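First, one chain by itself in structure tokens, the form predicted on its own.
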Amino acid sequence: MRSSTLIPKPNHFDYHKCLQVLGDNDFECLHFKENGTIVKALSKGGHPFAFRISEENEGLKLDLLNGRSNYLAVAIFYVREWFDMDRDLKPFYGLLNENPKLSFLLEHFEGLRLMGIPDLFEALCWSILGQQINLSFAAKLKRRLVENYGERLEVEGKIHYLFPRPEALAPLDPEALRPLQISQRKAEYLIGISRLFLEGKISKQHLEGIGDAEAVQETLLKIRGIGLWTANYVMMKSLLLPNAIPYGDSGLNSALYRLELTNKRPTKEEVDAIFEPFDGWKSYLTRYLWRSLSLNT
């Protein structure tokens, strides 16, 4: 049964930008863009299903594409998360304007929102695999990965692709990820985490419940594989918290350069410096200084 919703978009929400940086590369694998819309497939109740979002007047339209009606509920749930819908940008949007050096932004990309990475397993491993290399080689590990563990559903003759689930990857040994190029480390990363989420140790919902930022963060630098900025990453894009700051990011440390607004290796104290007016917003201004390189100068 196909079922149908609009989800009302939020004051300052530009859907087409946010479709900009979704996906900018040719790997990626867990949705689908074409002619301004987007197809995903998620799971529920270890069923997978697909839903397409598209702009309609005020609202995005979300259609289910297979499934049952009961679906639609996990999907809203799902892209109001992906696309930080519950946050009322303003107050951000005061700040730029408050700042001679970064108040551009607002011109460029009112309307841009942070762009999560919605499940935690995801959003660990996606972080894992992008350690120390570039981008484009990450995505293709990512693709690789998918294609070799994770669920797939054929839908209007299209092949959609779930991120694998822990217990795809905890029986593994290192050496089976060896062949996708994954690294010998990074494999034991990816494969020790799996197995913390199938034992219980680790869990979005109980990173929620922490409250603090401070206690999150050590939470997850006491797993091993996780650094500094991996741990602040996952803060940012799958818990949505306000100020989390990757520090060491080479997008990040590039757009400073570019803005002349540090060192071209700017130290933890000269980021958290520039960061300091923008306190409950850290994250955003993240997000925008990342998508100003997209801008030529």
Second form
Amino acid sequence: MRSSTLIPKPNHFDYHKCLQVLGDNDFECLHFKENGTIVKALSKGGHPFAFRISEENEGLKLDLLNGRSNYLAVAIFYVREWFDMDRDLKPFYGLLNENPKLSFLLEHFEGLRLMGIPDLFEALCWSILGQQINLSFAAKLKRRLVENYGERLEVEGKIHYLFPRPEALAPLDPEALRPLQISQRKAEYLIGISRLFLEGKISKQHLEGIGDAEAVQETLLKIRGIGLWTANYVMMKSLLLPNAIPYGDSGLNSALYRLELTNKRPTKEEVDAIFEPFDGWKSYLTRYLWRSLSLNT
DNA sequence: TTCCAGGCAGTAG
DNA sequence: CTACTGCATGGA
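Let's see the other form, the form predicted together with the DNA, since the form predicted on its own is already up.
Below is the whole assembly, all chains and molecules, this chain first.
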């Protein structure tokens, strides 16, 4: 009975650069970082379990911390998506190299992966919580939501949480989330989307089956609470679509402004013009531009 | 104090 | 179609 496995690293894969964008333990409530390893809980068939990710020379090692060995397959599938391990970044790096104003991104961040949110419901809820407010406050709201409505799992003396399932939020009255300092409007969005998931009117599988990115965006935009920014955010972070741009994103705008590529509030058309040469890699360019905000000046 | 944060829907013109 | 407004709170 195996309780660990190794996922081989693709080319251009830097575990520590990926780790840096995951957020510290006080910010993030859905995993722990410990000495360069990550501990996270997932669920298989309603049974929560936890596993640890650590780096080895040849790949990422996954160790189950509890539960049955057949949970490993769930963890492997999750980590491959989370770290976007099934993509060859070479074409992206070719495009960056050709661009004098952006090639510095490659020098700093080669090996950084998209770092998605594989669970579509979690990605939608997180992006709604993050609308308009600063990230640290958004993280507090997420933590309160998770600690109040997510499943708990204790492993090795630590409490792990799973993101709440739609079933946990769907029955709520929006006012029930006000004590968490989630706005009435956002509570309505979250609960409405929970109900759509329960009714089977949204699912990751369905969106993945659409194929055409334009049609996926149209589908998402019909949902109350999802605008252009949120639709593209989840297309990038959860569906791993290659050309999603979170138009209007304040972080993206300030990254472009700092590079003197735009004014402070560029239009969609101005952003499109900058991204146009990066067809197939617009989501990655967004990730790398976000990351550039951490560089000095 | 005012303004802005990883926006959105609703309304008015 | 575009312009404006309230929402929630915290930090600069």
